[in-house]
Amino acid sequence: MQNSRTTEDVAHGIRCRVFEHSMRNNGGYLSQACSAAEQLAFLYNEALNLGPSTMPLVPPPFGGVPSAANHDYRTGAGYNGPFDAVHDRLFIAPAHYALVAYACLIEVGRMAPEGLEMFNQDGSSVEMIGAEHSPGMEVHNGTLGIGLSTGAGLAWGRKRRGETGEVCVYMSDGEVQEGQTWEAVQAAAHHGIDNLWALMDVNRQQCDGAMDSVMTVGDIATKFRNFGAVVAEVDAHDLTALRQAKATPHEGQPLIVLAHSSPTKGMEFLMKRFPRLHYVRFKSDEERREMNIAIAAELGIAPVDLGGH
């Protein structure tokens, strides 16, 4: 399902949508909509085979926690289209990235904007760090490193039954600090799992701060082709990049896009608050009209109307 924007205003109007609400809230994740709105916005509305939406534009409230006497339970993965053979399946592995995923979800038109008012209320399925019950989220994956032992395993399913559409994961770098990631590589690798596919988000931070500060983790690229995986590296703000290497072949294999990322892209004024960047909340009024009035001027906007907020 192709969106009739372009790949590069949807990813404009996710860092837009995400500033406004963070300024309107005092605080958001405003460091993973600088690096990931490209990616996001390139799986959105190009690279994926996704069926339309099968669920509300505005999302329903919490339902219930999923059992045999719940019958109305539902993921939040129909706002990424239907299950069938033929179109892709999209796991979001960071869940602290659901706000820049719900502001994607509205550019590319599969969710009113009306259901980021929603964002961490109670009651509500639109979660601060995404569930399985939020939009465009299909499990749980609040524990870093499970999203792609996941998404392999569907897509070892998938394949076995002869189902054409792929499963792409999408990542971040603080996930090759887990175990499971490794596991999950090798065992594609070794069960010849070519029809899933991650892109990575590799920004170099974490919630304390820079990566290298908390654990190191050496040449990705050569780790991941180690345990099986064809690797592609790109800028991940490069559209015409993030294309290529999607094309990259890999029968037999996974393939892994690390998307090399800034933290600060087109916000360049969050570079006070380098290394801290994980959850920016204002420390003061001050700072908070600088930022607006700062960050609005970048992205080509007007400063957010800050009465009553």
Contents of the next structure:
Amino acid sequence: MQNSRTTEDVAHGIRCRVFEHSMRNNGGYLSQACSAAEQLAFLYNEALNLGPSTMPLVPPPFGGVPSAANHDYRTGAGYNGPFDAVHDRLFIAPAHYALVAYACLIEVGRMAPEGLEMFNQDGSSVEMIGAEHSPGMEVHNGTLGIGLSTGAGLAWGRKRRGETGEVCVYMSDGEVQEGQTWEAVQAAAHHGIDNLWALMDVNRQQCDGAMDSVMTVGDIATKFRNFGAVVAEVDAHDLTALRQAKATPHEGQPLIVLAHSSPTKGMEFLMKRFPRLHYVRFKSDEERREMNIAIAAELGIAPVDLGGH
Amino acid sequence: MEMVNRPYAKAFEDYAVQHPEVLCLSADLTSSCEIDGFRDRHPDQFLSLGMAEQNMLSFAGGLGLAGFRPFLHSFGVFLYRRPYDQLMASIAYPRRQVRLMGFLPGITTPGGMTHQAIEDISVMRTIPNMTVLEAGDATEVESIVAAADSVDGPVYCRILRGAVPRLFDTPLEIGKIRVLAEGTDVLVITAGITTEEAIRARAALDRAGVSVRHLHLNTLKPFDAATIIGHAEQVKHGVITLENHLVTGGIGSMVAEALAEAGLSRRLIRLGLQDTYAHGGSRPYLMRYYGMDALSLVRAVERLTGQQTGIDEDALGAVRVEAVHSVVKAEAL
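Switch from the form predicted alone, shown above, to the form predicted in complex with its partner chain and output its structure.
Now the complete complex, all chains and molecules, led by this one.
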């Protein structure tokens, strides 16, 4: 399903929406919006073959966890379209990118703007760390490193069934610190799972700060190649490059697209906080006001009305 | 006693070839889990995932999402200790129809601490959505494959391998406790390899005039507390659990919880590993050393009844000793 808006426009909309939300709520995953806006816009707006959403525009409240007795249980995958043989499936492995993903769902018309008001509210399915029942989510990925393995299993199964739809895993570069990521690539390469591809946000940031200061990971492209993947490296904010990377042939092997991003792209004012960018919360009202004015100017929008918040 | 060689190998193959949505997954313990023949004869239904259990668990979750029912074969410990988080997120929470076939339960291996699943019942029964089964003889090993695959959700099974005695002539039915004796003095509850020990003890106890009621469990979750209580009410002196597991969190704990919740006052003796790891050794040696064998059960009965039976090792049936190196086992583990 193609959105009528340009991918650049969707990406800009994601940044604006996450910025406004974070301003109003005194904090949020702002940096992830900066690094990931083009990538998520690219996935939803053009790269993935998704059918129309099967879920209501306004997300239903939390409907309970899976159990034999819970017949109302459903995942949030319906926001990405129906499960059928031809359409792609998407796992968002870094579940703390949920705020950015929800903003993207709104920008591409799969969720109502009111959905974001339910973010991290008690009783809501629009959870802070995207859960299995949250809009756009199909499986739990709250612990990093499990997404690519699950994607590989699903992709193997879909291939066995003759389905043409692919499986895409949206990843973060911090996940290469987890051993499971390497187990997953190894298995996908060994079993020739080539209907699997991953787009990785290489922003070189993690919870404790810059990755190089927390745990050096070296040349991840070479490491992925040595584990059997086809790797493409691009500027994450260059949509033409992302399109070319997605088109990289990878017969018999999984494709990993390393999207090198800036954690402050579009909101350079955030560099004042570097390298503590994982979750931006304002230290004072003055900082909040200052950031509101400066970043709004960068985004080309009016500052957020903070009255009453 | 009839001994059956490699009952799992034949049972799994017979079942899986009839069910193409069943997949056979292995983490480099293929012959050790008796699926080497299946791998060779049915390579299209077999997936090697290598020594990478964390990936195997999440990968299996993905296969479940695609509508397959993977059977994961490894030693029990490797299915939950290292990949516990993956077990939770990728299999248990979403109720994937993944069948975890755990070999070497408890002290059934000289492999020592790293190979002995001594807290698996305790761990698995606390996981929401999980079903826990345990095979006690060759017939139950043969029938556990179809039983596990009938569950709408994930299942963990404690499997016996190699030369396995045949104690029962009816298949394992999930949730159905086997009543092996209906005595009135003490209630003995066993599962897995401890049932054979209790049968050895029972014969001598009968001769000594102790009337034993003996239950064999193969379904550890869901746990049929009501039936246990019904039997506990029928005995004079109390209840003894004997398990191939730590007494904490396992069958001993489950029975204690059932008695307490029912408000039934009965003394309870829990035999099994008492807050300890085990070391490597033969099964009879380890069962004697850790107080899990027939003679330990007899002594517990004496404590419960206050009556000396005069039973010694000579009065018990001979211990069945398995060869450490056997053609029916891939290695001495």
